[in-house]
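What follows is one chain in structure tokens, specifically the form predicted alone.
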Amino acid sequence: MNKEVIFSMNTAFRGEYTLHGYSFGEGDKAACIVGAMRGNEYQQLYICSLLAKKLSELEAQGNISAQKEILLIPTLNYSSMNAKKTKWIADDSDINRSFPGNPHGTATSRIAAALLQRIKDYSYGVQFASFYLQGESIPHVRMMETGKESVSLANLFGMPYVLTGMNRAFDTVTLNYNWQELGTQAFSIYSATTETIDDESAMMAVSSVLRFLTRMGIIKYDCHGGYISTTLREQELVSIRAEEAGFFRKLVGVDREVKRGEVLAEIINPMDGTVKASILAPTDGIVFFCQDAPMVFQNTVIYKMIRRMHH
């Protein structure tokens, strides 16, 4: 393992900021893996720590293929992590809304520019991303529909689901989009959680990356085949919103098969304990996402479901 400084700068609040990368093997720029971009992405950083340990072992055993280099960047925002902030401390900007970046711009824009400059020539890119809603989701691989995406490659991770999504306005300033635009096959891996450590889904994420690297001929590693992935378009997920505000009592969790009309959760009046609303499944299907905040607000998305297709 070789440790390098990708970028450093002085910051007003925390002294010097340094972005580190860890490379394994040497030769062609085969794969780059990027971890936590936000200060609350503890699970994503944890996954990177497990992966670093595994790649170090494989390198020591001579199991990284000849003339192949893997670069791992565990976190871009440890300053915010240390301060328990989600976004950049000084100006509350988001690194993953700062691409392609500007070497002479704001702090997050400079970090984004330096990162992209270093990682733009890798054949494959993996980002451990966090789901945009707070809660738990089924682990999955997501690809943006840029016209350059490859679902068949995404299937090689062996995750339960491959999700493809149309580009939203803000996607053009994310790492995944800019990586793909520069010719890297980029994938976002979503684990079950973000702010809490979930060992089972962390190991699933590590295994999926090792499986992909093996199938691409970048490492030699014996791994089980994983899942035969189901491909979904993000637009096919059914969103369920809270009808009322109040305490959220979850009755059905993620990855559960449910019938139309089944009670998924209850919203409780915080003052008198009565049930203000019962949240019913609008269709037969599988729970893909469930929010995990103790209280919910009216009209917020609390569940996402995969509609069961009737044959």
Contents of the next structure:
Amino acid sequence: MNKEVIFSMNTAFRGEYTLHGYSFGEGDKAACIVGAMRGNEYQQLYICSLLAKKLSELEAQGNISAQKEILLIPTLNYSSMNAKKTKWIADDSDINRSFPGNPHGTATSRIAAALLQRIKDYSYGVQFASFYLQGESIPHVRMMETGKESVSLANLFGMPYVLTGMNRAFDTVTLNYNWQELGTQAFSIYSATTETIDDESAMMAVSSVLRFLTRMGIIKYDCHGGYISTTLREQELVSIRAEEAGFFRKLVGVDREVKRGEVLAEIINPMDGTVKASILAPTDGIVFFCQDAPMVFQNTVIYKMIRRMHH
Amino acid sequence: MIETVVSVDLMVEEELKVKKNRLAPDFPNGNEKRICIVSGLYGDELQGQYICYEVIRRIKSNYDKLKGIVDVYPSVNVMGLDSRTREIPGSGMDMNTLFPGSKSGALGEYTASCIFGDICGADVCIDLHASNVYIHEVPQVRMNDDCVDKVMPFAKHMNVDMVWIHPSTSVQNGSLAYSLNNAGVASMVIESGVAFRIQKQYCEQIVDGLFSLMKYMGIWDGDAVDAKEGIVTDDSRISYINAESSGIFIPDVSVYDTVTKGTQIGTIVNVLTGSVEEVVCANNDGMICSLRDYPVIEEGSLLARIVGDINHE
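Switching conditions: you have the form predicted alone, so give me the form predicted together with the partner chain.
Entire complex below, previous chain first.
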């Protein structure tokens, strides 16, 4: 494992801010893996730590293929993690809204530019991203529908689902979009959680990356074949909103198959404890996402379901 | 007439209500032009609060001069304004990336959808901003480069010091202005001052501009100033000065100052060693149109912008 400096800058009070990358193997730029970009992405950093350990072992065993290099960048935003902030510590900007970046711009823009410059030539890119809604989701691979995405390649991760989505307004300034625009096959891996550690889904994320690297001939690793992924379009997921505001009492969690009309959750009046609303499944299917805050606003998306899907 | 545009139950006891004040002639003929004035998309930008107040006050004091419809939405990110939070509290979403919104979306998208729907059909919308906490801006209009022909005739009446054709986030895809322009409502963003403050002089200048615009549109029949002819520029005439050191920025100039290339803009000092880390100089001739207000900076922080070719006077 070789440690390198991806980006470095001085700060007003905290001293030097240095981003490190860790490379395994030598040769062609085969795959690059990027971890936490926000200060609350503990699970994403945790996955990277597990992956670093595994890749080190594989390298020591001579199981990184000849002329193949893997670069792992565990975090771009460790100061925010230390300060318990989500976005950039100095100005609340978001690194994953700063791509392609500008080497003469603001700090997050410089980080984005430096990162992209270093990682743009890799054949495959993996980012451990956090779901845009707060809660738990079924682990999946997400790809933007840029016209350059390859669903068949995404299937090689062996995750339960591959989710494709149309570009939202902010997607054009994300790493994934710009990585794809520069010719890298870029994938976002979503683990079950963000702000809490979930070992089971972390291990699934690690295995999925190792499986992909094996199938692309980048490492030699005997692993389970994983899932034959089911491909979904994001627009096809059914959003279920809270009809009322109040305490959220979850009755059904993610990855559960439910029948139409089944009670998924209850909204409790925080003043008198009465049930203000029972949240019913609008369709048969599988729960893909469930929010995990103790209280919810009215109209908040609390569940997303895969319509008419069975285990 | 006060109307509720959005109403959503919050988690405990409260209800989020976005309200507007509709000011319309007592005896409408059905052909009135309509202008919408929106403020408070960011909870830390307060200039619009005074501007909305002053617009309504001036109209009420000469109500017979009102010939069109003025819809004033003073505080669209209600919880952000109350909690001194720029984004939507809780989700942390930037409200000005959620338009046109979605009735089936989360709180922010739902609120955006209701506001957007309510404004649609207007002739003009003015989205009042106030920079952020870091940068002091001279009063200016911002518009995207794909709506110049439609918006510029209105922008020239806004009595601002600068009209900047600039695809910034405040006017790009997802913003209120962008979405409304796509929907046929000529829309622009006004930036001025700095967050968390009301700079009355700037506010009065913009209010004068709003009345000048309303007079041009046939909405106002009372007195209005002749709008000043601000600098009209695109990105090619704007120079950025970013810090190459970290520390505390001590400015030596003010906004509106005219500088030449090499003029000292300020210094970046190290408060631990008592040394000057960097002397910051102008990289072009022109007028300081943006200047760092928050003194703590890091490498890359924007310190100033200069707009060049200011011989319009």
